[in-house]
Every structure is written in structure tokens, then in C-alpha cells.
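Below sits a lone chain in C-alpha cells, taken as the form predicted on its own.
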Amino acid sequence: MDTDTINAIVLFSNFILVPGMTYGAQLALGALGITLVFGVLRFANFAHGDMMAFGTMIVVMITWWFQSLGITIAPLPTALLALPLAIVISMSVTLLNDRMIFRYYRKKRSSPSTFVIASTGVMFVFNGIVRFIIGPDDQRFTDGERFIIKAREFKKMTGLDEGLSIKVSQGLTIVIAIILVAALFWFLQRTRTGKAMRAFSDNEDLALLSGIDPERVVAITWIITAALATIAGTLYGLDKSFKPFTYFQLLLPMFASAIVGGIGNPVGAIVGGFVIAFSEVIITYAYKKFLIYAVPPGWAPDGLMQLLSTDYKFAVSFMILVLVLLIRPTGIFKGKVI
């Protein structure tokens, strides 16, 4: 394999493969929370993005507190130390929110559209609380070692023109996502509570006749959703930065991920997350430098060879979402029809 081909592969890995895997893992965790609520509670939770923002805000504030006390876990980010406490707080707030709002509509057996409207109201409340407490601007809370591999060190080690860099936040995102997904599938497949959740999702009336406590299933669903939202939001914040409005914007690609994979299907949420992430990254990447290495000399284009500007990356999610709803409304893995 010649040097130009290796440089092209490294460039592709640096700007498409690694970012796509990281972003895909973040979207998959977010989509899992959405698909669990839709599968078990049967409504589209529009507040999920701002639940992520709220949980991440708690992580940020606890991280700042730990940093002020000199408590760190270098070379890893202190946010990992703050995460368990933030998850507990987020779970408590989410359960309180369900008891105060969604439980009332469940007792009245309201339609799914009523739940969607209620969740939209909850979304604005969470958004307002986060902005009031921490402000609307970017907040940095990363510390510890920043890179697993630095581009300059990679170049020096390999002698290539292109360097590969992998951030600690990217490595953590992929590892934590794998662990969480494995734990969630074990829980749903092997435990009695997980089987009860699946039975309740498949047929609520039959599950009730079998003696399954619906309120317990609902509570467990919200607990898992709150944990996934807090972890996904924190990983995204560590990888990029924490800005409340960004999490509202993430709602579209997360819903697109859940629907593309098959909403209500956890496997579909994971696959959909990576489909949406790689679609956004691939379509918005400028291929000029890649083609300089990949094609014969003199064939390289003069333009950027970028299909869409990064400003339009969420338009990619929207286009894929519309196409899936038109062509295959149940998604790749035949989830529930919206």
C-alpha cells in the first residue's frame, strides 16, 4: 500500500470515522431514551433533549464544585466523578415530573397527542430552568488529559503527512456507550423487571392481567431514560462543549435516529444513531484533501468537494427522517408506527 493511500485512510479516519463513531454513540444513547419512552409509555417525549441539558447542567455544576475543592481524577475528566450524583438528581427530578404531570394524563387515559403537548411544555420548562441557572452561553467543564493520540505525535511516529488524533472524550464516549448498551440489553432480556417492561410494551392489557404493576414499569422506564439522557448529554458536552440550546437542536437527529431504526426498538435506536451520524458527517465533509491523496496526480479538484455546509447538517437528519416516514414508516427494524 503506497504512502498516499495510507494518508488518505488516516485523513478519512481523523475527520469521518472517529467523529462519526463518537457522534453516533451519543445519538444512539439519546435515541435509546426516546425509544424506551415511546415503546413503554407510548408517546414521543419532546422534552428529551432538554432532559439531557438539565442532567448535563447538574454534572457541570458538581464538576466545578469538585474542581474548586481540588478533587480530580486526572488524567480522566472530573465530570466522570460528578456523573453518578448528577444521575441520581436527574432521576429524582424526572420521577417528580412524571408524578406531577404525566401520571395525571395516564389516569385519564389521554391520547398520545395530549402527552406530546404536555412533553413540549415540560421541554420549555427544563430549557428555562437550565438557562436561568447556568446561562445560555458555552460552558467548559473538561479537565484532565485531552488526547489519547495527538496528530503531531502520530506524524512523528509514522512519518506520514497526515496525523491521527483521538480525544479522551471520544474514547470515553465509545467505551461507555458499549458498556451501557450491553448492560441495558442484559437488563431487558435477563431480568424480571426488564421482561415486565417488554411485556408491557408489547401488550399493556395482557401485561396487566399477568399481574405486572404499571406504575413500577413507568417508574423504571423514567429512571433508565433519565440516566441515559444525563450520560449522553455529558459525553456530548465533554466532546464539544455545554450549551443549552445545542441539546434542543439535537432533538431532531435523535428522533430521526429512533425512527430510522424503528421507534420502540432498542436495536433500531442504536443502528439509527450511527446511520444519522455518519450521514451528517459524510455529506458535510470537504473531500478536496482526501481526493488529493486518493486520485492520480492532476485529477484533484479545485473546489472543496463538499456536498453541504456544516451549517446544514441537521437538514440531513430531516431529509432522512422524511424519506423513512414516506418509504418505510416502521424503520429498518420494524418498530412501532407513529
Second form
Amino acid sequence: MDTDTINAIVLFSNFILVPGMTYGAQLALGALGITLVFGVLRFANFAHGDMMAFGTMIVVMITWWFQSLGITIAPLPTALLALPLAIVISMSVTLLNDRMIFRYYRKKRSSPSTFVIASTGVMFVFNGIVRFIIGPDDQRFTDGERFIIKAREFKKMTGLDEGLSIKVSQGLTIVIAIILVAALFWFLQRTRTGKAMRAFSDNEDLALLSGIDPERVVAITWIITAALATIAGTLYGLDKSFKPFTYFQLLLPMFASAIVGGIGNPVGAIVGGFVIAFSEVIITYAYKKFLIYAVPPGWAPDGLMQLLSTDYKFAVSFMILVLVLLIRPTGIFKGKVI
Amino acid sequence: MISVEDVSLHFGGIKAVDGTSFTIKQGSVTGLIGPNGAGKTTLFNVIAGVYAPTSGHIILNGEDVTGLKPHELFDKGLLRTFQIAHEFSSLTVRENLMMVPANQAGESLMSAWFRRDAVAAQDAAIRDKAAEVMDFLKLSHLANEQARNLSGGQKKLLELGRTMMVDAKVVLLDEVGAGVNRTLLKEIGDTILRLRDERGYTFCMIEHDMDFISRLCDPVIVMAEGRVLTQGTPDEVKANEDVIEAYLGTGLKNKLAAEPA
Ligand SMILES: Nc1ncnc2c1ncn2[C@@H]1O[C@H](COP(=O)(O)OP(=O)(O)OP(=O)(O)O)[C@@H](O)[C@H]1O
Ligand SMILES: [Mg+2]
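Same protein, different form: I have the form predicted on its own, so give me the form predicted together with its partner chain.
Everything in the complex follows now, all chains and molecules, and the chain you saw is the first one.
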């Protein structure tokens, strides 16, 4: 392989592969929460983005507190240490929220659209609470080592023109996502409670006539969802920064991921997350430099070679969503038809 | 055992069940027959807690259970099967059966982690039970098949299998025989009688096959248009003019009418 090809591969990895994997893992974790709630409780939970913001806010505050006490786990970010406590708090808040809001509508056997409207209300409440407590601005809570490999070091090491940088937050995202997904699938496939959740999602009528306690299944679903949301939100916040509004914006790509993969289907949520993430990264990347390496000299284009400006990145999820709903409404893996 | 007391259920203008009263005696196999749309399934749904009746009461062992949720009735030992087979489609046949018993130790997260031995022992017992049931229903070779892939008749067998997984008191069977072959149907009939005699189950079954009914059921309750038309032994019912009228009145050629009274 000549150096141009290797440079092109490194460039591709640095700007598409690594960011795509990271963002894909974050979307997948978010979409899993949405899909679990849809599968078991049978409604689209619009509050999911703001539940993520809430959980992450708790992480940020505990992180600050730990930092003020001088407790850190460098080179890893302190936020990881704050996660367990924050997860417990957001689980409790999520369960309380279910008791106070959603359970009432379950008792009344309300239609899914009523639940969706209720969840929109919950979204505004969480949104308000977060802004009230921590404010609408950007908050930084990252500490510890920033990079696993820096571009400059990579160049020195390999002698290539192009550098590859991998941030700690990116590495963490991917590793944690793999562990979480493995644990979740083990839980759903192997444990009695996990099977009860799948059974409930398959056929609620029948689940009610088996030794399955629906309120327990619902509670476990919220507990898992709260954990996933808090972790996904924290990983996203470590990778970018914590700003409440961005979590609301993530709602569209997360829902797109869940629906593209087949809503109600956990495997689908993961695949959907990566499909959306890579589409977004690939479509908004400027290929000029890549083509300089990839095509013979003199053929290189003058323009940026960018299909869509990053300002429009949310349009990508939207387009994919519309396409999937037109061509295959059940998603890539057969989910529930909505 | 179960008293249905003046129960009505109206869907908008449709009086699916309209002032029905009867009792299911302890240890009986009570047949519930009637033309299509008579309200039999709907009545089962009311007894099993799927619908709360518009009016009337359901008494189970002297206790008013009207309006209790299906799983609460399940806890009281009332099981039912569905006319249109229900299954957990993404779970295997074995998992479908193993899902039935309530209060399994593995269900609590705490004990799933801290009392692994107890969980494993209970799990093994339930697994053995499921194997026994599958063996009986000739479903063993499908143990690890996802339930969605079963044929219609096999799904009906799975319906019946579920009721055999726990010690029930009352079992409501909604056309378990429909779509099941003759040989197996005979064995199912034998099992029903055996469960009653050996374990004291009480059955109430909806069925259209008059031979099957005659062999198993006493008494037989006939419903039409949401009401109880008559009840009695199979022979009495078959001889009843009103019953023949009700079946013919719906325009359906039922074998009941053809059979010599
Ligand atoms: N959920 C429902 N909403 C509205 N009408 C219903 C509903 N369920 C049943 N019905 C109506 O109630 C009546 C009784 O139906 P049901 O299913 O109880 O009859 P059935 O006696 O079980 O008949 P079959 O022998 O065909 O199974 C029918 O007219 C049916 O259309
Ligand atoms: Mg019926």
C-alpha cells in the first residue's frame, strides 16, 4: 500500500470512523431506552431526551462536588465516579414520575396518544427543572486525561502526514456501550425478569394471565431506561459538553434510530443508532482532503466536496426516517408497526 | 365454585352479554355452547377479568371478584385459554410454558443475584414441569422453537399447556379443541377428566364439537344472543326445541340440528 492510501485511511478513520462509532454508540444507548419503553409501555416517550439531560445534570453536579472535595480518578474523568450515585437518583426520580403521571393513565387504560401527550408534558417539566437548577448554558465537567492518542503523536509515531486522534471520551463511550449492551442482552435473554419483559412486550394480554406482575415489569423497564439515559447523556456530555438544549435536539436522531431499526426491537435500536450516526457524519463531511489522497494527482476537486453543511445535520435523521417509513414502515428488523 | 349473577356487558349498542346467570359447580366440566356471536367468549372475558361487566357480579368461591384484574384472578387459581391462540411470539415454546408460574424467585433482582442456588433449584423444577407438559402434548421436538413459528393447531396445544403448568382451581377453555387432530383431541379429553378426578380441577369449556361436549360435559349451558337459553345434560340440551331453533335461526347449518335428538 502506498502512503497516499494509508493517509486516506487514517484521514477516514479520524474524521468518520471514530466520530461515527462514538456518536453511533451514544445514539444506540438513547434509542435503546426509547425502544424499551415503547415495547413494554407501548408509547413513544418524548421525555426521553430531557430525562437524559436530567440524569446528566445530576452527574455534573456530583462531579463538581467530588472535584471540590479533591476526589478524582485521573486519568479517567471524575464523572465516571459520579455515575453510580447519579443513576440511582435518576432511577428514583423516573420511578416517582411514573407513579405520579404514567401509572394514572395505565389505570385508566388510556390510549397511546394520551401517553404521548403526557410524556410531552413530562418533557417540559424535566426541561424546566434542569434549566431552573443548572441553567441553560454550556457546562464543562470533563477532567482527567483528554486523549488516548493525539494526532501529533500519531504522526510522529508513524511518520504519516495525517494524524489519528482518539479522545478518552470516545474510547470510554465505545467500551461502556459494549459492556452495557452485552449486559442488557444477557438480562433480556437469560433472566426470568428479562424474559418477562420480552413476554410483556410480545403480548400484554397474555402476560397479564401469567405469573407476570405488570407493575414490576414496568418499574424494571423504567429503571433500565433511566440508567441507559443517564449513561448515554453523560457520555455525550463528556464527548461534547453539557448543554440542556442539545439533549432535546438529540430526540430526533434517537427516535430516528429506534424507528429505523424497528421500534420495540433492541437489536434494531443499536443498528439504527449506527446507521443514523454514520449517515450524519458521512453526509456532512467535507471530502476534499480525502480525495486529494484517493485520486491521482491533478484530479483533486476544488470545492469542499461536502454533501450537506453540518448546520443541517439534523435533517439527515429526518430524511432517513421519512425514507424508512415510506419503504419499510416496520424498520430494518421487524419492530411493532406503529 | 363460580356464580355468574345477572351479568351484562354492552359494547356501545351491542348487548354481547345480556343478563346471564348460571353456576359452575365444583369439580364439574361445564360446557358452554351456542351459535357464533352468542357472547360466550365475551362472557369468559368478563369472568377472567378482561372486561368489567356493565352490571352483575362474578362470585368465585363465595368471594365477589367482579372487576378484579386478570392477574389477580390468576393468583386466585382462575386460568383461561384464548379462542384465538395467544403466545409470546419471540419466546421459545419452553420459555412460554416456563413463564406461567407466578412468584418465581428469579423475578426479584435481589434474589437473582444473592440467592442463585434457590433460583436455580426452582428454575429446574419449572423446567421439568415444562418438559412433562411438552411431552404430553407432543410438542417436545419444538421446545426451542420460537412460538411464532408454530402451526395454528400447535398454538392451541400451547394454550392448553399453559393451564397445565400450575395447579389451577378453575380453568376456562375457549375452543381448545378447534384445529386439533382427532387422536390428540381424545387425549386432551382424557386429560381434562383426569385433572378433574385426580387434582380436583373445575372446567368450563366453550366448544362447537357436539361429540366432544357429550363425552366430557355435564351440565351443558346453551347461550344465544347474550342470554342463557337452557341448561341440562348433553342429551336434554340436544333434544331441546329452543336450542335447535337458536342454531338454525342464525342461518348456520350446525351438526347439532342434524343429529338425532
Ligand atoms: N371488543 C368488542 N367490541 C365490540 N363488540 C364486540 C367485542 N367483542 C365481541 N363483540 C361482539 O359481541 C358479540 C359476542 O361475541 P363473542 O365473541 O362473545 O361470541 P362467541 O359466542 O364467542 O362466538 P364464537 O362461537 O363465534 O366464538 C358479537 O356480536 C361480537 O361482535
Ligand atoms: Mg368465541
